[in-house]
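Presented as structure tokens, the chain that follows is alone, the form predicted alone.
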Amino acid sequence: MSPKPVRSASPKPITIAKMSTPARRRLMRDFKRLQEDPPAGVSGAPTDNNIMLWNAVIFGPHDTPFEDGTFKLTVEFTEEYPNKPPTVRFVSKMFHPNVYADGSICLDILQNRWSPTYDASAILTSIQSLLHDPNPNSPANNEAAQLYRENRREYEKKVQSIVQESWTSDSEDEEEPDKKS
């Protein structure tokens, strides 16, 4: 004998609506787009249960001291999205003036110049250009910013060091501290 089907006084909707939020459907509008028509060095797409946290790849730009690097960001976005923007920090290791040490990004357009024209794709490439034109004047970290404009050699240096950390995988950099004692 086969069980009754259980009705619940509470019909799935609440479930539904929560799915088609403006924000949710802005941000299948979006990765739609990054798929359709990706931009050149970036990367992004949803986590597998959750529109709202990206994982995201930015290659290093072409003639800087970040070229053939590698890294990888999350992207947390909000309900209010796109009127407010999303928390967006560097996983991987990154030595630049515009990024604090726990990854944040200082960069105008995530902050008082945000606009929701803007989608995941224009602040990817927005990160992006970052890397090729840091600002040293409006700094997240000050050692990068000092030797941006006092040591240029010094600064490529350290970059380049982050740029070969960035090919390591994941499980590598978690092995690392085993291999150094």
Second form
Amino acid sequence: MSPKPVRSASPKPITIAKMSTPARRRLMRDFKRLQEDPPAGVSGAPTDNNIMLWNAVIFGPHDTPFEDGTFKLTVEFTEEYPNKPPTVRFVSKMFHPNVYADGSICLDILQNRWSPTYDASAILTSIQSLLHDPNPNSPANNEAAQLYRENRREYEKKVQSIVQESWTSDSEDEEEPDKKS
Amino acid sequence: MAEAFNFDPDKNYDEATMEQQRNIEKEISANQALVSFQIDFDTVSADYSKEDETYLGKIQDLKIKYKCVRRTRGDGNCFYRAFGFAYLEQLLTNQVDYARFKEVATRSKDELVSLGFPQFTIEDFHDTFMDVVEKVGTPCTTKELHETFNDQGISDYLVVYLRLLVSGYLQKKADFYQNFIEGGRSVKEFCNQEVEPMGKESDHLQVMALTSALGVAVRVVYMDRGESGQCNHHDFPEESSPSVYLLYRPGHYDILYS
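Now the other one: the form predicted together with its partner chain, given that the block above is the form predicted alone.
First the chain shown before, then all remaining chains and molecules of the complex.
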């Protein structure tokens, strides 16, 4: 079984709110750059009608238990972006020492080490590298952290099951505001 | 009575902390301008109780030497914002230094990129920074500059760029600055933790770096609990003739006018 192709960056033009703010301008630039110079293994695009809310996909990195997984995330920016980090959450089920049960992520650059020099592309690639390089010292999921430290085989088995789930859960996921009513 | 705290291992406490932090920030921003109008020292005295003789005495001392103050918002960015406003305000009427500064500012982007900063995002901040520098060179009034610095979006971009300049300068001179960094951190780690993130307060090191990076001399006047009755000051770099005057009260910088 191979992973289903994932809807990538939508080619439709994005509606820009009338009042352009630095955050919105910057997000347009971030999106343009993601399209022109896409980093390997990640993709992301604003949702229709809302440049502040993005859908993203991270492909599990090669040579890791996450390989072949297609993990969906939401990235929610505020008007303070890029001075403040966005809120990033896995929508797909995740089993990882630094991901909470609700999908939110414990990653220093999304919290106290955020730098305004990061852009959407850097955020997604940092999360991708967190997948194969967990930090068991700041666990968000105790079971995952413990298995990662003490029973790597069991850890990998659990990860593989969420990898498989990541392919199938895609089909029910049509609640995105894609369709114009 | 407070409820007993039950640790929930599945709960993301980082987000709760950040939410609380955001609420504090909101309250501050509702009450303080990013950069205030000029105010006199009697208004500053009102910050203190009548019994606070140490501070009130020091305000009298300031009153002799300086004309007035502009407050900046206490959001952790006050040093950068105070410096930025005070210096650009000066450049409104100093064409010689303006030309010098514009060149330094223009060049700075390539320097940062050559130090390894990501070009794409640096450009974004640099463009906005240069827009404001350009504006200062066209006939621009203090009022317009003041409005620009109170436009949160632009104002914060200026702060970010000044932070990046500090980070770049510290990293460029890492051999020297390493000696001042505590906690066994590298200069790069220090910059990632203490310089680049918005809202991180500035210490001597950041003041030294920014004044050196831009070639601008600053006098910091300290108003603390020291018993001398007078405010001490320190010039960055030492023995320079300062063009920007900042008032430091523990944890906060405002602008002074002589």
